[in-house]
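First, one chain by itself: the form predicted alone, in structure tokens.
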Amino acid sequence: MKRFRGASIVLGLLLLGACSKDADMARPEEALFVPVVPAGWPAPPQRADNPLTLASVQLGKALFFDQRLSLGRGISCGSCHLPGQAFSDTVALSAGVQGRLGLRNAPTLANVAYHPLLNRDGGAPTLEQQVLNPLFDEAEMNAGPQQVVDLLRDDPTVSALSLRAYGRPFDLYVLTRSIANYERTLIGGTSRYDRHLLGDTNALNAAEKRGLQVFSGAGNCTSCHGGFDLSDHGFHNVGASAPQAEDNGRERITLDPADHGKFKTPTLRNVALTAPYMHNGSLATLEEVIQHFNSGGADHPNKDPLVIPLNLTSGEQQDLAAFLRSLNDESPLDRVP
């Protein structure tokens, strides 16, 4: 499919950049950036060849919101990953260059530092590699990475931060690694639910506490939405699309028909901000999502056996929706100065 024409050469491009003898470490005098990690959470994984420095995350942030990534055609990473929406979008399918619609709903970038695989089908094993996907994608930025480098390399801010962060002029290596590092700083965990977990008995109201009981019990939600990120980071078919749907999900990567229609479990953090829902944005509200799972979803030969009718009452569904709305972070995800 043309949409994914860049996937097969992403690894090769990055390996070429990694071969440079001076590419393994940032300049030692550059200050490290220490992300704010919530109490009880593990430290986010770090890459030895791309340490989290103040210069690298500042450069990555500048590039993330720079429309020159689409060669000046109006699209940046921030066009589809809006800070006010927990770095997700407000539409089912985001519009890229020339108004072309993408194939999937833009997910939140909260806590992607912890994700072992990126994209809804897990097709990108690292954030550095994922950065290239929207550049190549004809429905997103449709830009050759080297064209982007050529356009940005003489920008004085970009040039100065590149030298500070990586000790080299701005190039493809710096482009991918700096944006990846900025995305690694987008850590949540400051919701009222988190205050509840830390012992604040007034953090949740009565309906939200009842909803938490549904979430952990009759709703069977924690089977896939457990842990600090409220996601198992696995891949499941939840009956959200018909067997003949164009988007075959995880099967695109594994070529295993048993993976048809499977998509990565999204985090539920900030879920009230990330509507519409599902890989295709087909469910507009939290109430529709709850109704979907309460019904057991649509029939599909690969549907996860955990997705069965729940028989929740109307009151239980309302309480569950109230709890899910307590998962919004009270502090900004972006803490990069």
Contents of the next structure:
Amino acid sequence: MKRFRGASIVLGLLLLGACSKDADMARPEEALFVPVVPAGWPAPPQRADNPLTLASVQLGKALFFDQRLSLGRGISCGSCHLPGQAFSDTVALSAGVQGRLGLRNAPTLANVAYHPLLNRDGGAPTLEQQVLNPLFDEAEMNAGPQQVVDLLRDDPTVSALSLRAYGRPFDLYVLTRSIANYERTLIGGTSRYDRHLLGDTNALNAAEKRGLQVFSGAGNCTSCHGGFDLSDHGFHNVGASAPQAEDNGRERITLDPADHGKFKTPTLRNVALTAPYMHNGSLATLEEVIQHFNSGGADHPNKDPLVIPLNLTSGEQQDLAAFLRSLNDESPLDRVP
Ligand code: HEC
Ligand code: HEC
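Coords for the form predicted in complex with heme C, given the form predicted alone:
Let us now look at the entire complex, which starts with that chain.
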């Protein structure tokens, strides 16, 4: 089987051209897309029933930015997951079709391939299933499944890539799998912090290095924001909303009151680009988030025992903010040709 590197654009174009001639049959020998994975990171989990082929990720990318996936045809996935903001949105609550607001802040899609559960409450078990949430949500894309399929099935690019990637005409099966595969390619890990970890002593400045010490020391941040993705991908209540808040968080899925107000730990990669913050976008700046954790957050019976007043000095808080701003990826997350 041919192997394909994310960075090799020329090869991708050649393959695309070569395959358009005989696009009427499934191609099990279809080239794989091999994401660039940073040194020391685990390989992203793969799904046996949805191999990461070049054709599938190219189709997924085209669909991700296609406004025909929404009622009124004005909204794509990329309307709320902006590539320039690490695939997050710049507003607290994104506007979907007809300007309707959702319940939550749109998170970054960087490294979602590694998340065991999707959405802030973990309600979607796979990326494939998650695609259906925004697609049919009345406040997001509100698309009719059959209309979307009818509209896109005869598009020459969509139908050719669909046959190449999955050996079948375009349908919801192809839509969910190809978009999920495109999302699996969005892998970061190219920040100055990563260069620091690899031994480049000049990658972080003095303030950022002090901030890193606060992050993993007095700030206790790595207890939840640890590991290569700076997230345990677990669910915690960090006192970011009151006990009577409308958004139950993880409790919506488990129906366990002990999960009320628990949300998935977000990655802190590219965090300077993903404002506003928290599940509801209630905190506008990194300084406000740091104040939140330094204060110990609002009282809540489910609040994690690690979220307590930290008594960081203002200098330590500034250093911590400087460190968080060093986490932007220097290479684009999207390397699909
Ligand atoms: C109207 C804005 C909007 C649109 C359009 C939208 N999303 Fe989202 N997306 C969100 C919000 C808000 C969340 C958080 C939902 C939650 O946690 O319940 C989210 C969450 C996600 C997640 C989960 C990320 C995580 O960290 O768990 C994925 C994956 C995702 N969206 C992919 C997509 C795809 C694919 C599309 C297009 C089919 C799409 N989104 C369209 C706003 C949007
Ligand atoms: C008990 C686990 C835990 C600890 C400890 C913790 N966090 Fe978090 N952090 C979370 C969770 C969970 C969220 C999401 C809360 C929400 O969605 O309302 C979050 C959100 C954030 C956000 C917002 C990210 C975004 O994209 O919205 C930042 C920034 C952040 N934390 C930084 C820190 C820093 C800095 C520290 C240390 C001072 C810290 N966290 C300590 C679990 C934790």
